[in-house]
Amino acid sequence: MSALYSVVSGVSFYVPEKIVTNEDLTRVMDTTDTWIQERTGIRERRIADVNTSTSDLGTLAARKVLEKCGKTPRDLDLLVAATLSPDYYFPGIGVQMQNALGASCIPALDVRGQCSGFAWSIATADALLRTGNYRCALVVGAEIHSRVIEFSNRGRNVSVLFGDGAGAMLLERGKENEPPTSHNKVRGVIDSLMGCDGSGAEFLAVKRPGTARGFKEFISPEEAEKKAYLPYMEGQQVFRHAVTRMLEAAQTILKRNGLKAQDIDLVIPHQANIRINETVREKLELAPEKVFNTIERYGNTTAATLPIGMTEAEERGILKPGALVLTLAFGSGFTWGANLIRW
């Protein structure tokens, strides 16, 4: 009997056509292209039009990966979706994408890991495939941030960071008799890690609307008038914790799989800030070419950053079959995650 594990059959992504550059932002807030690039590494980001929803972006990315892998929605028996910007407060985008794709009656669940959402979703889908109850899982990360941030001086410490986009991965049950490990050449998901420290939840959050104690309404007219739904972030706290937790996640994955950092062929980190990724890279003593970044072109697309990075690295010939890949992510919550994959 073959071992139960999952293999990445393909990845793809979709981003809106509209590009908003740093120069564009200088027309609506006090900032400069140099200031944004030096502090974040971002040059431009994509913004969805008013007739496009988060689930629409996810569906478009999903259709691309299905076509790429020669599959149809009828081949799916599981859908795992990650987002912090769903179309509705409830239900989640998973069920909406299931319906849009025509993947009738398969389970569709949402993972709220924020920027760690895609790493967590890989771990979740892989674990479910290993039960033997599923054979083909679609994992999607999709976000529309542009409607929850304010392009103004008041919102500039957050609004310069984020972009809209979606990415998708197809995971299928492996066919080899032995599961993938860090020391064999079997393709598949080798290991995953998920972590959380809820004491940092309020350092990066959208606190209203909601059902928090002390509030009689989901959101009051006064709160709506003052845009209480805008994100709040303590940047220094986020930066410090992101570096610490992403480094810890990498070291934990490496240790329990008998690896050194230099054994990894490519690290694909979450794209929150180029300085975070560079700090982690330096602490792991990795060469620059071993870490792949996309933040310059897309900004922080939260749950979509990992599949966007995987797809672009693959299309450029940087991520090749057989490569040992490490993903790293950190997000609001605080949450963090990592995946070790033989590509």
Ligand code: ACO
Second form
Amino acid sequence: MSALYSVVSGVSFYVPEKIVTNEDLTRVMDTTDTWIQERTGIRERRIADVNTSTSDLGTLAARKVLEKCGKTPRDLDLLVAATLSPDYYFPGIGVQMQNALGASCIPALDVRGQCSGFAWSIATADALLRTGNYRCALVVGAEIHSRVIEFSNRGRNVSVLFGDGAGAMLLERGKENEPPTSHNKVRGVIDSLMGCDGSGAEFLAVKRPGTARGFKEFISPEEAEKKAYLPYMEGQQVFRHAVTRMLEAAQTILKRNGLKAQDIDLVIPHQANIRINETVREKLELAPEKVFNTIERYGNTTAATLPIGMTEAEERGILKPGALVLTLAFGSGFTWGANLIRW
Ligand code: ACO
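Any chance you could show the form predicted in complex with this ligand after that form predicted on its own?
Every chain and every other molecule in the complex is listed next, the one we just looked at coming first.
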């Protein structure tokens, strides 16, 4: 009998066609291409049109990965979706994608890990596949940030950072007799790590609408008028914690699998800021070509950054079957995560 574990069968992404450059942003707020590039590494991002929802982007990415793997939605028995910008406050995008894809009445979970959402979703799907109750899981990360941020001077510290997009991964039960480990060549998810420190929640949050103490209404007309539903972010706090936690996550998952950073073939990190990723890379003493970044062209697409990075790295021939991959993520919460995968 084969061991219970999961293998990445394929990964794809979908981004809207419309490109918004830094130069375009200078026309609606006081900013410059130089400021954005030097502070973040971003040159451009994609923006969805008004007739496209987050679950639509996720569904488009999902269809691409299913086609790539020669599967149909009816082959799925589990869907795990991550987003912080769902179509509706409830239900989540998981159920909407189940319906849009025409999948059977499978469980469709929404994972609320923000920028760690995709790493947490891989961890969740892998754990459920290891129970033996599921065989084929679709993991999706999708975001439409452009409708939850403000393209104006007031919102410029946040809005220049984010972009819209979606990515999808197919995880299937592996067929080998032994599960993947850091020291054999079996393809599959070796290990995942998830962590959070909720004392950081106040540094990056959308607090309204909500049910927090002292608020009589989900969102009052006055709050709506003041756009209280826009994100609040203390950028330097987020930056500092991101470096610390991504580094810790890498060191912990490496150590417990008997690895050194140099054993990893490719790190696919979350894309919040190129300077965060460069700092983590330097502290891990990794060569630049061992860390794959896409922030320049897509900005921060939150739950979609990892599958976008994996797909582009594959398409450019940088990520090949058999490679030892480490994902690293950090997000609002604060949350963090890592996955160790034999590709
Ligand atoms: N264009 C021009 N100037 C700007 C802009 C802008 N878009 N935004 C802010 N500024 C100004 C500020 O007003 C400030 O001006 P002042 O000195 O006159 O007061 C100046 O630039 C410096 O601002 P800082 O906030 O100190 O700049 P910093 O170097 O910290 O960079 C940044 C800001 C890019 C946001 C950085 O802190 C960062 O990337 N932090 C991490 C944020 C992040 O990763 N968020 C996503 C997390 S993941 C998730 O779950 C969503």
